[in-house]
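So this first bit is one chain, no partners, the form predicted on its own, shown in structure tokens.
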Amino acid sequence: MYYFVEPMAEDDIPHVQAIESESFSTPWSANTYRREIRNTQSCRYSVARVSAAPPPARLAPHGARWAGLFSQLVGVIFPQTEVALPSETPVVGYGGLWLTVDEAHITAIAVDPRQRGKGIGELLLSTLVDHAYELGALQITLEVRVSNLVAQRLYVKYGFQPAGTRKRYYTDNGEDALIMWTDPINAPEYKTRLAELRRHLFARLRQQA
């Protein structure tokens, strides 16, 4: 199977909400998503899709916006030998971020529970890092449940480090949130780390495809 990412469209919102309802206890309204994806000055939202065939050609312009190594490797993993129809590429995950001054705040990453463990969450996170670059962010931050060790390991892998907690941040059970930050993402050390992580991720995705 092929997994790929494209910008979230309004038609994707019901599918995103279905995944959200299985992942979070306080889902957003459809109007909130519409407002977010229309705010292209300071927001970026993407969906991950799955396909039995290489991604459709209509995704090429989005892929071309990926910077550096990401854009170079897309064509290697997803050769345009045949085209999948949009109806055959269901949404299996999504993610988004906001820009506040020069800080990108990841608002959500979620993957369909039936598709977890395949690198989709990492693909979305890597895409959000590119979105942070596009928006001119210098660092990236997020909150994650203190009990969500799987997500924390992924974030640490991508250079996020704990920087405090928000007490009783989650309203469903009063759980604390761990605040995590990256080092400056324009630093050569971070870019080198990101390039190496993407090589491993793309090798994994290519093997699955």
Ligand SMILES: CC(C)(COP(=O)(O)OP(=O)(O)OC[C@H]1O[C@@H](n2cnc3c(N)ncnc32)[C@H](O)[C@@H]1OP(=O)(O)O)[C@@H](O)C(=O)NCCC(=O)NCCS
Given for the second form:
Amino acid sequence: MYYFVEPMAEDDIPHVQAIESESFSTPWSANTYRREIRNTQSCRYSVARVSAAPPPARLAPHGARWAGLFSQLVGVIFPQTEVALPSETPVVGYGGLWLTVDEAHITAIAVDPRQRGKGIGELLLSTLVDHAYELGALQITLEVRVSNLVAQRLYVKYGFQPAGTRKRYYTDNGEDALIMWTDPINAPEYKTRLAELRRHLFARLRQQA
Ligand SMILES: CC(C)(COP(=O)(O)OP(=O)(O)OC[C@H]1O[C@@H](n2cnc3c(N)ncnc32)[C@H](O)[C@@H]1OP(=O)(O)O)[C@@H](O)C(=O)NCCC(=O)NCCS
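Let's see the other form, the form predicted together with the ligand, since the form predicted on its own is already up.
After this comes the whole thing, all chains and molecules, with the earlier chain placed first.
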């Protein structure tokens, strides 16, 4: 199977909400997603899709936004690809961030529970890092439940480090949030690490494809 990322479109919202309802206890409304998607000045939302056939090399109408990771993915995984978008390409994950001044804040990332453990969460996070560069962010931050060790492990892999807690941040059960930050993402060390992680990720996805 081929996994790839695209900008989230309004038609994707019900599919995103289906994954969200299996992943989080405090879902967003469709209106919130629409508002975020339309705020292209400071927000980026993506969906991951799965397809039995290779994805196309173009992604109109948002193609211009995918100068970064996606073009690398297409180049690395699907060098000969020039086909139409396969009709069956279900959404299997999503993620997003927004920019505040020069900080990118990851607001959401989740993968369909039946599709976890295949590199899709990593593909989405790697895409979000690309979007942080594109928006001119200097660092990336997020909050994660202190009990969510799986997500924390993914974040640590991508250079996020704990930087404190927000007490009783989650309203459903009063759980604390761990605040995590990357080092400056323009530092050569971070870029080197990212390139290495992507090499491994692309090899893994290519093998799965
Ligand atoms: C967190 C989440 C997005 C990871 O997605 P995924 O597609 O399953 O993860 P991947 O297969 O890409 O794995 C990437 C990394 O995540 C970590 N990870 C994934 N599954 C893990 C598991 N079962 N146990 C420990 N670490 C795990 C590992 O660091 C892994 O890298 P590795 O393969 O080199 O060990 C997914 O578990 C999810 O949707 N969880 C529910 C929603 C959520 O908690 N979102 C985060 C909110 S802050």
